[in-house]
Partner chain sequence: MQIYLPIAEVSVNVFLLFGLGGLVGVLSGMFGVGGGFLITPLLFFMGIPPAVAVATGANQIVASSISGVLAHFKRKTVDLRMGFVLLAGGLVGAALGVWIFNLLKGLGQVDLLVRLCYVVFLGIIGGLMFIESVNAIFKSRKGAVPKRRHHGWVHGLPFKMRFRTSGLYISAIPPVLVGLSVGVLAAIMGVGGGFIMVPAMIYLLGMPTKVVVGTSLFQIIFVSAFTTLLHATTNYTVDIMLALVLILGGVIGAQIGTAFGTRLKAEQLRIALASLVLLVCGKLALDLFITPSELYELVAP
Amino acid sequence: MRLLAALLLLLAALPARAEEVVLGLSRDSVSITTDFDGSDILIFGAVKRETAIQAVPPLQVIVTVEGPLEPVTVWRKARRLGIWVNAEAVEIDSAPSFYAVATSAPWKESISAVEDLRHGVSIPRAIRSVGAPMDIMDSEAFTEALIRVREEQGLYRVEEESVELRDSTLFDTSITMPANISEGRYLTRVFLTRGGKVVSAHESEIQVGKVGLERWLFTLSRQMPLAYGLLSLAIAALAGWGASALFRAIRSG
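Could you show the structure of this chain alone, in the form predicted on its own?
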């Protein structure tokens, strides 16, 4: 009931437009602690309209969550003199550290290729790679390899038909953020589409950052690396001594 009341208040506050998306988030920040094992973000919203609901083509919803952009170097290994070495590399100008896409329908029914190119919705469109060395003829293979690796790490994902759309008005979905996400600003976008064409879009942000002991250790490792190294050695020595003492106690009965 609270969710519905919040959406109705948001709808009443908007100016009149043909069809417009209203977005809400269950939380606007994610804290990375020492025992952080991932987080789920509930994304919900509604469609404000001044006319009757258009049945055909049906309304669809696409939700994306994009982590901070960063340059990436992708290497390809090759066998040289009997051993595998990094032989070729392509510099990808910017790739999101995390990218999730959720749709209310199969991808081909949700958005056209032209609209995907225009708004940069799919994972390949979110990655920017301007050029590659002249001796590399298949630079697309490096981008595909980056996507494949990050999909295996849970950092890139496409979840078709995971957005629940009720009466072409209310929608919600849940995006799972894994434990290995990076700090920074995460851009959340919602697209309303009809017949593959985007009719409305809305953006919001989620802040992801380390807190508590995790933040202290991260800051210590960057600003005082010698102290961080000595502390790590002390903890390792203490853990080894504790384990040895425990085994001696067990053997002595």
Contents of the next structure:
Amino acid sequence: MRLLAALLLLLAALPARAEEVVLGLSRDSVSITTDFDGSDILIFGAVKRETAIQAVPPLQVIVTVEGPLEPVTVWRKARRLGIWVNAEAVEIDSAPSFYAVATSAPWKESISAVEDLRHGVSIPRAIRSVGAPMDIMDSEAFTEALIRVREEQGLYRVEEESVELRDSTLFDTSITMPANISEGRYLTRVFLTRGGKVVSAHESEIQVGKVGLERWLFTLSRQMPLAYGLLSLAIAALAGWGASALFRAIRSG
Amino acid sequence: MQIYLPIAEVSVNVFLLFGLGGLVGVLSGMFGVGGGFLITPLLFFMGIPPAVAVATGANQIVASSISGVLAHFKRKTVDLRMGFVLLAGGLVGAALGVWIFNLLKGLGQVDLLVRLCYVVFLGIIGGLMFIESVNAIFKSRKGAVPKRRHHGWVHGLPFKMRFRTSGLYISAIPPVLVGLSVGVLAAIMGVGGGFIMVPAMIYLLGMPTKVVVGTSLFQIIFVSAFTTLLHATTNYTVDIMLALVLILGGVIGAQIGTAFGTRLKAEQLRIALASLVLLVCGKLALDLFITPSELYELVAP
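Structure of the form predicted in complex with its partner chain, given the form predicted on its own:
Everything in the complex follows now, all chains and molecules, and the chain you saw is the first one.
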């Protein structure tokens, strides 16, 4: 019986194997340099298949790029004694520092709610919460606020119908990363779906990191903070003295 | 042209920053204030995290104060002895201030603390300065000789010291306390504290106006340097790149400001500074009272 069940499962899984993603990235690393002002990453690929293209239900592509997961505290302001102060906080265990989703069709046609839950594709599914204190009844409002604030900062983005899919085979999309992204490993995922069900998935990574002077200063500030502090003072002292000496020279000469 | 700040982890327009430094430099040259009380709130408005704005502001003040004090040394308008007494209080105050700052950061209230401090102190100082300079202008029009008030409670305290450059013989306790309170504010607000210390030195300690600015700048150098080091080692929030751009703008602005300052009368200068202080205070107070458009705020733990 058990063998038969396993066999059936394997058979059911077979059609999913029939279509596979072959993925390309315009680059596998993003360097944060002094003049860094955000970055666009081109994600392209093809669907590899051994059978004829199945027309119904149509094939859809979803691309996600997820930044490093970090804990975050969401504060809500309230009016106390006439002024607005941070009153309540909810700690969110882990939320991606950056999250972009691009789809080839409207969201509802791209993936079902069950599959979204299983694979953690949409933004709310990518956020893992919530250790809300007992006295906060509406902890969802804090998660919603997190998404809203990060969307305004360009850190979370949902771009429906921005994946170009040609002949159900070739696809490409461009993901914009703003200037205020954090460092780390960015997970890129591509899902192929049919009728809202994921038929194939592929993962890849993009490395985002400071380089050169930015890297050096950041590392110094964390590993040798005293030396870093003294360096900043030395620069300040030199600039202050240099400027006044320079202007004195200009005025007298 | 955008510049990426390695510690603040944001990208900002380099010309805007340079201009901000320059503007503040002009003011510091004109009024003898470090300008931190303007730089820190303006950096908030530019999207720099408050902790970075405060710590980097302190670093910028070191440069502008050094640039300013050199001219005062030449004119012999620095009371070194008074400077060291103020400094003794200032260093203790700065350490206390950074401790309070970090305590409140843990409670998520640091932003409020900084803003409240700004509103309260800018309001009091700006208001007093405004009233006083208006009175001074009226008196000088009437032709009355300004009277130097002396012998208050300050003169009944022990530990008397002679301050030759200032021509004072007073207790060391008031200057130490002035230094202490300014040190606390320097650490919390990212300011040099000149806008508080200058009036305190004139009205509380009774120092002659001509040595006040130089002496204030002298002690601010060391208090801000100490504050910078404390922030750099406990919070990692000093951004060298940010400081450098602000400094370059600031030192150039300061030279322009000094040239302007010598052409204006002292009362006019004070009234202009008072109006500016009140303006910044009003803007910050309004932000506290008006319902914010976004009630939620994200804080990295």
